[in-house]
Amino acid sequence: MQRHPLFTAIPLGLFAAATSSAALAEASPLEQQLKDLESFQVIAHRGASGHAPESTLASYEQAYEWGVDYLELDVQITSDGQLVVFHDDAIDRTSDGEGKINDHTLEELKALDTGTWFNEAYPDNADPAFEGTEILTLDELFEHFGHDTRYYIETKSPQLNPGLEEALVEALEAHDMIDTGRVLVQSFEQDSLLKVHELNENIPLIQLVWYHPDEEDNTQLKEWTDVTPAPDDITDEDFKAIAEYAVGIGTNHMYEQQVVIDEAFIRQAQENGLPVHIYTVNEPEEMERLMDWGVNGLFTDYPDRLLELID
């Protein structure tokens, strides 16, 4: 497998990239993305998602008017072929709606209410302006934002989502997002993220894992899609082959209440060209804890509590 053409020049990806200021001058938007993913970055997790419906147009307004590095979202596909911004396979939770999102025309699902449900669970940050939300296509949310701010996108349940590498390459390239060092692409699914590779090779893919105990023997852990070894047993050589088509690794830092990786973990990514981003991080000591590791980010729900912390 070949390098990221980025970083053909560039041993071990960003942390061995160039470092003067006449460098720094010459790079391109996309260069100095891939060189800005070394400093610490906020990453509003669907949104303001504490503070507002997750996945919808006031949940980015919001983070993107705290000024944030990145929106994160999910993306998944209609039955029509439309790219919709959404997290879970079923539409029950944030919505009035029944049955999976792909199994449901644009149209069908534009006539749902996905903000009420945020007011019900949380009614100390309801707000009236929240009902009657729609749900929120990729085109709008580039529409709105454009340019001046980065998007963090899951390819979400790609099984459940065919052809949706091609749609979201597609709507990538005609939004400009790609040579402008706008985006970033993060799946669990290593094949989907090779896919989105072999389709437009300069896109930066954010392999995601997450660390949990074994069901056949809890006391070791195991990666969900067996991407790597579990975090005791992961070599440099593991970290290597990710950094081989990634720019990147998200993961998680705890499973209920046990600690499933450590500083040296993330030591050990970062020395091998992946800068590492936590997720989903929403309480100020954790946040505290994980930047004095050296953290490259954290997905958060609560952005403001983060750049509190920075600032």
Ligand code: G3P
Second form
Amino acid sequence: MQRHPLFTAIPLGLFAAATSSAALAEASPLEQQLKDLESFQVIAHRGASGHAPESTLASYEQAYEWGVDYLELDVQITSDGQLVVFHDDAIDRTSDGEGKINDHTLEELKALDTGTWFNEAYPDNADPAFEGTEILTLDELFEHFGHDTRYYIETKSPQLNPGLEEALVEALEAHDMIDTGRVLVQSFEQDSLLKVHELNENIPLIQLVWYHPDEEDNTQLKEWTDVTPAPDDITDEDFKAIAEYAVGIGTNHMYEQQVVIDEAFIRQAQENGLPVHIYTVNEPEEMERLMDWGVNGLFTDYPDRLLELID
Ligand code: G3P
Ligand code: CA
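The form predicted in complex with SN-glycerol-3-phosphate is what I want next, because the block you gave corresponds to the form predicted alone; please supply it.
Whole complex next, starting from this chain.
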């Protein structure tokens, strides 16, 4: 495992102290991006996906116009090797097609309508302009916004998407997104993150975790991929092991109605060099509670609500 070269042995909060003022003045874009992770980040989950069809240009344009810090997206790979911005393993829920996304070519996916479902599911936010929306490729997203925003990219379902990491790193390099401090790569799969780092060690990584009741003993919590023990059992060493390769951690805070982490979890992660981002938080009361806990950012489908709170 390899710690991010720019974060080596510098606990969160000591970045500035460990860096001379002259060096700070000359911080590279990538150094600045890492420093910004100490502040609060507004992360638009699949774009402003409470207002427009998720993972579409309309959703990202709305979030961008509101001035979010990051556009969050999931990438998957088509049967002909193209990267598309899409969350589900299957295309059924958010398009008029059927089947697994990676059983289709890009041409087949481009023929789908990924907007009309939203108008039917969310009539209060429906807009005829969403009808016929095409699936978005990663290249199209990068070409549209360029270096004017930052991207928080999840390698989604890596086992179902062989070649995903290689194609993603190639795209990030081709669009000059890394040294310019434009991208974080996130995954629930530690192996996927480590593969990204093998391909380019400068890419800042976020380890995602998901805590849920253990199926064998539902009084205990379990992390989905066992990347950490249950929150109550996490040691400093567990967080430090993640901080060897990642610059932050993304976690749920609720499982259904059950709270799964607390303020002490946030503090312990931070003290071990890991800023904490929480997904997916849409209610202002929850946003305020988590901000009071000192989290470093929230993923939300409603960036307008979060921006209003922090203005
Ligand atoms: O990437 C953070 C959060 O988006 C993870 O959950 O299922 O929305 O990708 P999901
Ligand atoms: Ca995601």
